[in-house]
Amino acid sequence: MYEVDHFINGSFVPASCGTRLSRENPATGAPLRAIARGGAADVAKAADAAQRAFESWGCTPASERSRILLAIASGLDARLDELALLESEDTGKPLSLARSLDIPRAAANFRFFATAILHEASASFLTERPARALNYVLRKPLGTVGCISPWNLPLYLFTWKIAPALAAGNCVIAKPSELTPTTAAVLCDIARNAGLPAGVLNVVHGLGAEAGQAIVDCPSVRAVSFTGGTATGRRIAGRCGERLIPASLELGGKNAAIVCEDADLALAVPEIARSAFLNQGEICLCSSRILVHRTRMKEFTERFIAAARALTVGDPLAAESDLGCLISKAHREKVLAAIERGVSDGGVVATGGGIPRHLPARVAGGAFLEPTVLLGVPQSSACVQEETFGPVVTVHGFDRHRDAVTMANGTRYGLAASIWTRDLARAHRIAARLDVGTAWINCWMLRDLRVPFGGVRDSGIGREGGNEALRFFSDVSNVCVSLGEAL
């Protein structure tokens, strides 16, 4: 069994309590790791450490930093094989996908953000009244900020937290998910090697109740940025509140895919049905809801149904697999649980809705279940309403195109949806009136790292990406220099 410790001050350490969580892997059964157990002293320790790296990493200039960060980009491209597969025993999801893209953007954050910093511009402006001066904004670090991350995209979205962090000069205290943290303690290890000071990125491990909200609680944490559950994320919004201390929260998801009447569905189809079920469907910007116009209902429907039982859902490890298992067999109660309830009120289940038979022994007791269409469901009922977070999707018929938008922003989520039409103006009006922080055209997760990315209502609060994230994770204040009286 793998044992996954803290990394603070530059070395790896138990917890204090001397206790570790147990996970195994998803996909066999078979015991995996053996987690240290933080808690509120583990947290105080990489505190005092952050706080002293900071002293020297807060003024480290830019050039310097940069440097580090593309040294940490390349040893994450340097142990690509192995850090996939560990993503892929901690998750269940295909090896094959953690080897194409969570390692890859992982180590593409480090280097969009260690070159970002390179290039950064400070805003200035000439006062005439009531005097002559000149103005300039100074961005300063925070100093020790907290990054929690969730366990669906683990390195990849651990990364997208600390790396815009680290380049802005902070020091960081992160926990990532109790059920994926490998690839964070690899992560550590290449950061040291790469040169990263001690003190100046800090993992501790744990439950969230415990360890997450250790750090949430921290007196020396100056922000803090969590992608989760939008339950957690309003008690920690709660608590940044009473702080005074900046929350960027991205949150839960419940997005459609509008297939308008001139959609061209070859185009159309297999994009969505990647993006109902990549990654088992476990990533806040799938679409679980897809809106078709009557028009096209029918062969939309048999069309996409057909794409969906074409998928090979088996082994992580297997080239051939498409889809992988779910996180955890509890995790995939709850996804059955919201398919009985769109059962229930009245949907009617057209491909998938179980367990797979005839998987490979070694994986045969693992958490895994068929993509799931389901034809009928009403707006009203649970499954379309709450964020499933599984290889589930509801198919809706509408018939005008102010109907679809109703049905897109009917949820208490806004994080993304995407648009299918030859028509681009229509597809601007609609995304205009769409509730979402990302809409995409004729595409799904097609991702610049340059632009804002979050959500609205429920779905969260603040963005990340580009200049956002740098700013977030920054103090401003602004300089005012008298140029005395005119020549």
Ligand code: NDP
Second form
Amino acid sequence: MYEVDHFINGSFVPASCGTRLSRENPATGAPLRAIARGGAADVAKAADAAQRAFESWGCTPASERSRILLAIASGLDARLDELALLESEDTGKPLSLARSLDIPRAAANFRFFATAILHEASASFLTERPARALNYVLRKPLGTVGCISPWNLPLYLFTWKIAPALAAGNCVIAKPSELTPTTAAVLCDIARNAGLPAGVLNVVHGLGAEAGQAIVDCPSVRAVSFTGGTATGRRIAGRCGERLIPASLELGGKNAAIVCEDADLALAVPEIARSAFLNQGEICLCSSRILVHRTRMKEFTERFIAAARALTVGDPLAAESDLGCLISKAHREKVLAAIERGVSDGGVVATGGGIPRHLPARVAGGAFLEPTVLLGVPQSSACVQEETFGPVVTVHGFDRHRDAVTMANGTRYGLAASIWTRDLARAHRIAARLDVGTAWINCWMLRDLRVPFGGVRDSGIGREGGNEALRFFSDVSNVCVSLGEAL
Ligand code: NDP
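Same protein, different condition: the form predicted alone was shown, now please give the form predicted together with the named molecule.
Now the full complex is given, and it begins with the chain already shown.
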């Protein structure tokens, strides 16, 4: 059992209330973590520490901030094995995935923003009338900011917020999901060893309704960056609206993969299978609706079902496991209910749909679920309309590309989509009409950290990534200098 404490003012401390939340290993059911249960009193301590630290961190030169953030990135690299194991234990994801995706990306997030701040430029405007003046734009950190992240890609998404917030010169009060708090705690240790001053990064663990809400309500928090479910995001946006502070919201998705009549199926089938089932389908960007031109439906479906059946669901620590287990049995129940809904609305389970048999004894009672493909589910079904966040896809036929666009845009979400075709002009026409934050053509989850990232409609407000994140975590002032009379 690993005890996870808050990190406030550079020290690990238990919760003020003295209580802990317990977390089981989702794959084995064994007791795993005892987590400090934070609330308003802990957030108030973190806020005091952050405000004091900001007096010097807020005016620390970018080169020095950059040096410390690069040292954090190196610290993450150096503890890759330990972090990957903790991430796999907390989430149930394959250890190999945590090693190859989650932890390297966390280090990349720090490296990216550490170097981005070295290349900042600011706008200036030469005014001629009614008098000569030079206007220049000053970018300044906000002060203390709140960062709240979910359980599916714990350290990856936690650092995607914290790295730009710190790089821009802010102090942070952050809360990871209480289901997956452990790598955030190790990050604090790494940050302290890298020389990050006390109080600059504070992590308060606990439940969303307690610790999370207290961060959003904290009077000195000047902005909130949130990634999580749409319902939670809506609540946080409402509160930030009342407080007149900005909120960046990265929320759920119900992403379509559009397979055109000329798609290269040798490329599309394995990549769409990856997009549907990577991380057990627990990525906001996962494809969950596959729209296939009717002329290719039979061929695509046969090949896709075979690809889903070829995936190994098993012990997250075993090298051969393609999928581990879901985050909890309660979440598996929700995913199973979505499958049942699809069937009761007229769909058919073509493969999967149940709990895998023949699991190794160590994980026999874990929250595992087979990769699942449903055919014939009507567009109106909740199984097609609502985010499932599990290894489940529905496949639908279309006749005209404009129908595919209508279907792709036919849910309340608008996070991402992928288009599979050899005709790039057609791909562009489709991409331009999709109501999404990201469209991939003949690829999926190919991420360049410089590009804006986010969703539209119920998938969120605001953009992360590159300059967008640095802009969110800073304020601008204009300075106007009179230049007097011309010579
Ligand atoms: P939740 O919305 O339940 O929780 C996200 C975070 O918010 C957690 O740390 C949670 O704490 C906290 N929280 C919950 N209630 C409040 C509150 N009232 N005030 C402040 N904080 C609160 O999402 P999940 O953790 O279940 O994550 C899955 C969701 O995240 C999916 O919908 C997925 O699509 C979305 N997501 C979106 C991404 C994007 O970039 N668009 C990327 C990845 C995931 P706790 O867990 O302790 O309750």
